[in-house]
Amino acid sequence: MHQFISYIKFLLKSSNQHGAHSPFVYNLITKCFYDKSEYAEYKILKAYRSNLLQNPETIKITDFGSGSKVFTTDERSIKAIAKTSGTSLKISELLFRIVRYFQPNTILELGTNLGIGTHAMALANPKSQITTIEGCAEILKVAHQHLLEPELSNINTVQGDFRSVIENLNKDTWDLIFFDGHHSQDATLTYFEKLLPKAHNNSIFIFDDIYWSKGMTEAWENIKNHPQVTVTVDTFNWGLVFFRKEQFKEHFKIRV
């Protein structure tokens, strides 16, 4: 219900590129967003994402976030999970183009799942470093298996709780992280405040689910207040998080 609420909310608030008077903010919208080019790897990230939905093989998943909503046993089809938990083949087109448009060279991405969000990264910037964790050792082996591509060498992956992995990582900066698993509250603004020293100016930190659950939306408010926080653009699905100094303190709601 708090989902459905909150989507009819964002619809009556949310506009497109004539609703944002930032430069910086039309520009991602028009060239990034609303780019309606055919990609290539578009049909390199559709085989992807199909070869695993027609997965039958079971895996025994360790769930260290927030559980499913869906499944209430541990044991999962493969082709169950890409459907229902794995990144929506538009979603991950976004990403791509996100990743594409502003062109990070270190990427942190919490929660792997079955790589899909991953491999659309690693497509956008074969030039970027990608460290991405996952929790559930099982569902990293099976990422890990179908990420092993020549082309994907810039994926290193790290099976792992989030908040271990996460203080042992030898990074001073990231440009881009993705938080993509461990949908709570609490999760949520640990992370970001554990991984807020690693952001510099031009740094995007992008959080998924922020309608998720009550939690997980009073968390992306109490994110877009923080001061170093400058620009935010809540997509409904999508919150994305900007540090530009140089930029007034905005927050945009964007239909993609």
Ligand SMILES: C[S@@+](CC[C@H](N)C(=O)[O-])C[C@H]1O[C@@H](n2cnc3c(N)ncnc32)[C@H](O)[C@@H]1O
Contents of the next structure:
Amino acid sequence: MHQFISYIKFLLKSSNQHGAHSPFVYNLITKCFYDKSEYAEYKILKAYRSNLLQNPETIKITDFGSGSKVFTTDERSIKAIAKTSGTSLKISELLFRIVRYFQPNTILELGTNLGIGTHAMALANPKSQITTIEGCAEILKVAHQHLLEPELSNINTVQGDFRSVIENLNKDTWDLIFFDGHHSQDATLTYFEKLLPKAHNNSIFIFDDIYWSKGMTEAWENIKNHPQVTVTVDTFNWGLVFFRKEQFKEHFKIRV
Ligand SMILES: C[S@@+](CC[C@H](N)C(=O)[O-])C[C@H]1O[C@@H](n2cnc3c(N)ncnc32)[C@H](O)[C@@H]1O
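Could you please show the structure of the form predicted together with this ligand, as a counterpart to the form predicted alone just displayed?
Let's see the whole complex now, leading with the same chain.
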């Protein structure tokens, strides 16, 4: 119900590029969000996902984070995991465009799952160094099998709980962080605060599922109000956060 009401409000309040006077945001919308090019990589993204969606093998999963709203057992098929937890094709194409547009050199992903998002980011900037964290060892094993291609050698996977892994990451800054797991208010704010010192002026934080629950939306409001945050862009599925000091603090809701 929270998601439905939030979506109606989003439709009423959101706009396209005409609502954005900031050249930075205008360019992001027109040159990245609304870029209609049929990139050759989209076919590779589709094949990666289709492969997983056709895999009937089952694995024992360890439920991390806020727990699943869909499953009751811990035995799941790969195809069901891909369908319910994996990034959709449309969203993985958007992630591809964002990474292609900003060309971040260092990327951190919280929540590898089967590697759909990781794969999209790696294809979008093969020169980037990607670190991706997943708690469930069995899921990560499957992701590994699919991320083995030599052109994806820029991916470093880490198995463990976000809480402990992020304490031990030896990077001073991250250009892009994709927060895509553990969708609870407290956890989201904890990871945001822990990783905030690793943001620089041009870093981008992307939060998935900001309307997943009331708690997630409250977390999103807290993040928007943080003094270090300047521009935010809410696309309903995601909240994008920018720290650019040259921007006024301004919040956008954009239909993608
Ligand atoms: C929504 S899925 C990620 C989807 C993936 N980024 C993609 O693009 O397809 C979230 C993943 O985060 C993992 N996860 C959630 N909370 C975690 C935690 N506290 N520590 C480690 N992994 C966690 C889950 O096991 C799950 O596989």
